[in-house]
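The chain below stands alone and is given as structure tokens, in the form predicted alone.
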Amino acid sequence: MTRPFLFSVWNRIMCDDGSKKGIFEAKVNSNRCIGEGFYRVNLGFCGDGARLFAGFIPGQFVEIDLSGAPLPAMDKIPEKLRDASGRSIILRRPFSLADVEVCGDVVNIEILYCCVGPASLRMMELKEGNVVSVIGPLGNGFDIDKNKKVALLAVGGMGAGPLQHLARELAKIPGMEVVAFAGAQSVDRLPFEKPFGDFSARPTLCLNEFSKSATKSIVATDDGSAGFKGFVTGAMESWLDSCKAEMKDIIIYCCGPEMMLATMAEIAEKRGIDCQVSMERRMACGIGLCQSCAVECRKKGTDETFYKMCCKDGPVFDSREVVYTL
């Protein structure tokens, strides 16, 4: 499949669509390194771009062309990746927000990534002032319900971004209780900015992207290196355990490993809470045509199941409907 030929398709598909996404050029404000492996790039828009990004939703996401980027030098390269990082960047690669700002006449979004491949090498040689293609806003977001009361943000690893987002959201609702609950493999993984200061022997405390928007966090830990010892899905259910808020008067928003998801909804079902999960797949194309990134849903009140396409359906689903892969 060619460059010139998706890129006729997405022209026709946007006329379609009432203008509702586009490919558009932003420009690198910023990218720095928040800990070993984990960056936040701050890209603007002008023009259109930002008109769109300016009502872009939490859980939504972007796709953006790295194939122009260089590589670092080789001596920034993890071993690890030293083998895959001459591989040819021909796809874009879906990115989730972690916060977008309106300023004036120019919206400036923040993406968090993690360097796992020949992409993401490069894109943490984006300098300011580059300029990089990006096609969004894509797909569903979360939906909020103002009708709660409590509002719980379940974090695994990398699922940090587009609930930090929604946190900020989720703020702007009067009354509106919102815990985060953070959950990695130790304290050196949660992708979050360092220092946390000395918080071993409390799961309580304030990471600086959920303090912005004064939501309270709680971290867990699978080793106990930070917080609660145990996965986020445990630190979770012993607060609901002493919730005294009416479970009808909750809803989970979950964002991580698709067992971790699978878990939560299994908490949402057996307390009788609302849940929603975003899904991760492999979504090549980000508008439903190469049908690469099917997710398996159940069809309300039967044992059958069909499937959506996670980047045009989702990424966002409702915790209920999804048969998920384990």
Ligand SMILES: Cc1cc2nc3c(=O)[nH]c(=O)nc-3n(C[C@H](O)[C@H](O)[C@H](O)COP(=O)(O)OP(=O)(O)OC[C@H]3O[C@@H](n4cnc5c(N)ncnc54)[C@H](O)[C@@H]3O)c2cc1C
The other form holds:
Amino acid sequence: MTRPFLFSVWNRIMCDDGSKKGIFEAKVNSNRCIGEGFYRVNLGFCGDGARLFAGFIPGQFVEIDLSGAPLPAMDKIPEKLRDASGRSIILRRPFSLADVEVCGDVVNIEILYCCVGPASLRMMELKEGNVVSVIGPLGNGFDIDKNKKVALLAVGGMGAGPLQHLARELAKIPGMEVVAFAGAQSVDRLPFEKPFGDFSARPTLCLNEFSKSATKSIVATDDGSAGFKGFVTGAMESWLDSCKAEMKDIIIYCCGPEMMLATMAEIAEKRGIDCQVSMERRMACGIGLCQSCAVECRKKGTDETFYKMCCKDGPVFDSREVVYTL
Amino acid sequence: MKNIVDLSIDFAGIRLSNPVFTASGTCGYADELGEFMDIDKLGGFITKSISVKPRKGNATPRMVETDSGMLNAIGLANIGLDRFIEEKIPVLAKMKAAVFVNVAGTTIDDYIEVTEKLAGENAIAGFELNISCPNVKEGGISFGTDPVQVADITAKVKKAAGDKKLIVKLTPTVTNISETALAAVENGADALSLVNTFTAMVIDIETRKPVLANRTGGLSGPAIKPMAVYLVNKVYNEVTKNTDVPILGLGGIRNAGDAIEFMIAGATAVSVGTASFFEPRSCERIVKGIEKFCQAKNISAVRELTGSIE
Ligand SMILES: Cc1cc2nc3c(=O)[nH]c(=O)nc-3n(C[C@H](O)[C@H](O)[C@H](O)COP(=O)(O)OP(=O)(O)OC[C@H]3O[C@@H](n4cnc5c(N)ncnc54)[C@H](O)[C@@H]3O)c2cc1C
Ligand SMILES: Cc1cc2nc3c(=O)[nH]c(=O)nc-3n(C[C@H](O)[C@H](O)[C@H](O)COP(=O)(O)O)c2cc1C
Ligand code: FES
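Go ahead and give the structure of the form predicted in complex with the ligand, now that the form predicted alone is out.
Now the full complex is given, and it begins with the chain already shown.
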């Protein structure tokens, strides 16, 4: 019921030259663990926040203030994060959205996250009814090319969030075939809701988050504990080898560790496939004030490079323009 | 009815609607904060550092958070003087706040060139001389640590500035900040900005490498506030108290209480830097908070706070 509404609101916001982002209070609807160290938090907006977030484009992100949230009890903090967890934080943290749902006047967003330090540990403690300050929507999302026939999603780690959201949008394009390639070190490091389906290497509806939008998925694990043994990039290469579509009709969307993005960019370049990558940088502000989030880019047709800002010019970039730091 | 508080101040001969400025490098070139707050509510606006030629800045990582602070090594990345004049001056011209262009360079001639080219612009009230950036190889901080060089560059840039005001921004990374402050004041500085970031380092114990690509960076945010308050008070007592040179106090200000503390220590006005990153409406809130404080304490003019330390 919600989607047609979403697009009409989106158009209105994009034509309006009023503000396209802001600071909003969001209410925590739920916050649940979906596997060891992986969580999904659902936040609700009303009023202006709802109006802006209804037009959220997959790949955009938010900056959340977690400085006021309490830390979990020491015994809930993984040993290796205990020292870091005590650090008092001031900066907000960037997170992508895994889902946006418009329910009348309220817009709910969902974030998939893992605990890696003081802010994400505090996120774990958010409870239903808590209020958090959120800045967004930020950055430029994925550019959805309706003329393509096949969209391949390269998913690494927390890249699962924004690419689930993207899969939902791509599924609305008639005739578009979408396949997600999701990788992790081993089966228990896959940041998806259980139970999983059948993991045979051909595309299947094995991952709930993707099957919801009729997107098939292929799982790759480094240790072979599920699906293809090896990296996402290897799984995608072998899929491409037997793919009948013309390369110009394919587009690859990637979000994950920079190493994976660099390899995908190379594969795409070699085969002449368009490819968009979502980059991550340490961000102090997320709104274009500080220049800490620099991404080195090539000047077209030269060896010269310059810096673009991940938060403002990205986080999604054309894979060919980025100079990856490995 | 609440008593009316006069928030206006006289800053080096310029009348400002209130004592709150943005800090250089933390609020873009012009209207970047405009999406979050009404920038006309600012007393003063200080731009990102501008150099003659565009600067790419340092490699990444350029930033790492520390306990109640952050370390940055942006490396004075900026669009350069020509683009600044073409694209940003027209936006700055519409601003109600007094605009100061922060000037950076690698040689004294660079500083002079930027200043001379902008001295005729009606959009700006003056300049802030950045001789205190810890994140570039040449220029920057190397001018700011030696009183003889501070004297020389201040005198030359003051001349280039014509009738525009000159704020000299000092580094705290010196043995005795009063010496550099005095050198600036004696050579024509109309105001002093205290302080820039503290040179600092964060090391990753797994890799044993510094986290920032530049190895070192400048520490800012609440972590540095007590040190900055001390330095403002020191310079106020030892250098500016009996002159008409105001101090623009900054370093870790995140709320009105912090701003008031700087003013009591001797600052005439304050700048807000890092706080705008996590709360983009900080400046506006601080102006309101100062007003409330004065109302509660029956202070009729905010300028009474300056140097009121017991
Ligand atoms: C645009 C964008 C979207 C993101 N989306 C998500 C998401 O949907 N889900 C999610 O779980 N995480 C996401 N992240 C990452 C998330 O912001 C970090 O995990 C979070 O900031 C960690 O904060 P912390 O205080 O818990 O840990 P910190 O102590 O800040 O960091 C933990 C470790 O990760 C490293 N690190 C932190 N941030 C970065 C970065 N940006 N790039 C490289 N290394 C980093 C640090 O060096 C440190 O070793 C995103 C980041 C960006 C830039
Ligand atoms: C990301 C960042 C960039 C900065 N860039 C500049 C700059 O270009 N020129 C300058 O004079 N100071 C620069 N500064 C220093 C600030 O203006 C200010 O002196 C310092 O951060 C202390 O104030 P704060 O604690 O309120 O941030 C920068 C600070 C930060 C954090
Ligand atoms: S994070 Fe501050 S400019 Fe991008």
